[in-house]
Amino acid sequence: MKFYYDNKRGQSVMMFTKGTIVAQRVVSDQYHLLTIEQPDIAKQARPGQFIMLKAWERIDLLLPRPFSLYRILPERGQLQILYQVRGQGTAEIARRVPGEKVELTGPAGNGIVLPEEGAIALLGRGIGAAPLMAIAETAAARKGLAVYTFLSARKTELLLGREDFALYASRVTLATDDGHHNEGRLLTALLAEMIAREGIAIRSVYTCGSRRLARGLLPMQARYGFTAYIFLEETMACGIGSCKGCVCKVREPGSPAGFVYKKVCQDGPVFPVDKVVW
């Protein structure tokens, strides 16, 4: 059974429904790739959106958990989620096997808007690679739009999705804190070097996984002429804007305080980096 929630914001209609687990694979230490069959959400979802997922009946775990969409596969009627086992909720999800049902709410949030031409850059730190894969796949399907991916992590085995990104990106640049890749240099520095060296016209940059990365993009926007966006991660209870537990401060010059509060679940989760109050 499906229940629909029309948020009347010009977005896709959000559904409260069930899906079926198709596959569950361990990617790396404590990281899993979950594939769920849910054709209705898969047809509507766009890169940048997310779902709320519940995979248990325990009374001590009341709330679903938010997950970005790693891949959106409408032709198969499937969604993929790349996640880290962090607490009781994600531990329960990790125990689920193919054939089991899960409860889903989505697609939630706003999808991104890609430029029509030129190039985009994706900067992901650790599990921050998760929402960027759907962007890479969608952008690569557009003629005249190139994708450059930059991934960082503590060590090589935590460079999540690097093989998948290689299928869609013109280039994948890696950096690890242990020095095995690019001597652990900042992704913002590697991006700046690429632009300066090769004259690549980057139109938009999307980042997730590190607010330091996002802050590092701020002075680069004017210098290199791109617009940078960040996926914000906040604790969510409902995912539909009712609980107001995921608010963040966003700059708004005309307001008395110079900023307003926005709900990450409804107004985000993607925001221009120069609008976020750090």
Second form
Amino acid sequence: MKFYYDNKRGQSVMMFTKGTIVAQRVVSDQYHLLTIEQPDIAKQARPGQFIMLKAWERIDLLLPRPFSLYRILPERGQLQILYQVRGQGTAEIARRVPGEKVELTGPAGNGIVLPEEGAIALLGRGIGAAPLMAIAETAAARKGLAVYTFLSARKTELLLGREDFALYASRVTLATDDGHHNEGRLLTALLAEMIAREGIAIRSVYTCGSRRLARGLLPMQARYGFTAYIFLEETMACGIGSCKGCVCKVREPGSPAGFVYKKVCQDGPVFPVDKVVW
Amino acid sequence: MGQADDRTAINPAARAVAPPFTPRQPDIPRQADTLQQPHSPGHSEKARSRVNLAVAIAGLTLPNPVMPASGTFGFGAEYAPFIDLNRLGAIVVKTITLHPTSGNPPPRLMETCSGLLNSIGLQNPGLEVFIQEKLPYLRQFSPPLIVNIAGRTVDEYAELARRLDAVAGVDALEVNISCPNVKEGGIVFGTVPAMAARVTAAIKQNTRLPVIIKLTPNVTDITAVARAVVDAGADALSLINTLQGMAIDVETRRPALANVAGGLSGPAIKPVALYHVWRVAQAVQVPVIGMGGIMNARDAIEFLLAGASAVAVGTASLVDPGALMVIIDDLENYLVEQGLTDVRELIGALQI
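Can I get the form predicted together with its partner chain as well, since the one above is the form predicted on its own?
To see the whole picture, the full complex is given below, headed by that same chain.
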């Protein structure tokens, strides 16, 4: 399972530490952007990795919550997470203000391996845009690597990070279910259309936020010659591979059941779409 | 992966004014190489060095009474970036079965109020992989290594015991008897005193290692099971395993866990665990390892006072991977503050 990762865990050290909130901004409705100062993690983290974050001392709310990294800012020693206020944990995080301390574990999980050149596509649905931003920013720093971003949501206000993606992506294509953008068409269809129309050779596709999108990429891989990856999401407890709580089914032809349970935290969180049992 | 599911929320809109978040001391980063420092000020090295933390359990000497709870500590390596494994009272690894076990389908976890429901289903690579791939790593550490085992039949328990007896580096067996007996209608071994005793006797006949039987609280009278396994030769007992529980998603009307029910751990179960430990410690003559919701040193001390000779910490490590170190340090600080010189003075020192 390690073959498609740039597994640098031997060089980087996962740590449990404290960070300081630098900024908390409401992006849209229930969506917030949190900036945390934690230089030790910011220096090591790579796109695809995540942090476990705890920003409360309530004993009724035990576990830290996993968050993908929206932006990694090593030179500023900061991390940004884009999150949706969905439950008690995220409601607590939303109450924290600049200057307050949070606990975090990271960088957790495996970073992705970007091609040196060519083009990649990012397909994000709703909050699924979050981990793709770190990829776009890193990819933009590489000369000769073009990034095509496709974002969808129910309505325009829920298209997250549009302006940020515009800074780093060669192009940002939008679709909203209300038809305001691209008649609400599927991002996979828009990707296929772009490839067919312009002859752009996409090498890798990363998707997050919709299993339907990921499944839609499956038959496109052979046709267009790219490899597609999905960021998986599962309830986590430890985030460091010890509790085996956050598993997903991954194809393993030699195994008795044809699949094995892999840990999203330690073996992922990014998996090739054709390895995942849907 | 956008973020955690966070389905525990019933009313996320309840935005009471929260007090400012103040970090707990000692400060971090807690990495293995920066770990030696958290001796809190106010206690001289001299006072600390006079304190004895070592305890004896089933013929083993533990450098201190604090160990990880099986199932929350993987095979040790997962915690190496965060803690110094050599400072533990013992190392307790996740349950090993005779053959590889794939575990239960997800979702396997659900956080509840002050608790965590899990139904991992004993996912593990099996005995052979454990011996070949995990044990060599674990052998490098000085604390006693306790290997937790589970079987589906009495014969499987016996074989696990026999084969682990023959490998170097294993210091004791902890026996998970909270599994169904597939040969006898799926009745959980640990819920029937006679069945629990049969497992214990079979293991004892196949190993020279100390045998610790881990008791399930999901019984009418835990002391009956405790007495039965001690009579069958158990060298020590550990308790409690998780309490059976469930949670339901009211939107989908489906159980929160794919397995419907799971085991509850965390501070929610501490009073129950403490009560069981207190009762069992009085009912048997062998040492007891207490566990269930221990989050800090004060919790650990409660278990020692109730009669436990050592404690295991589980869910707390999932919350803070450095929790075990903090508990060991704070236990020592407590002894110094109390003017005590030996942690054994606390064991069973409950005043009624």
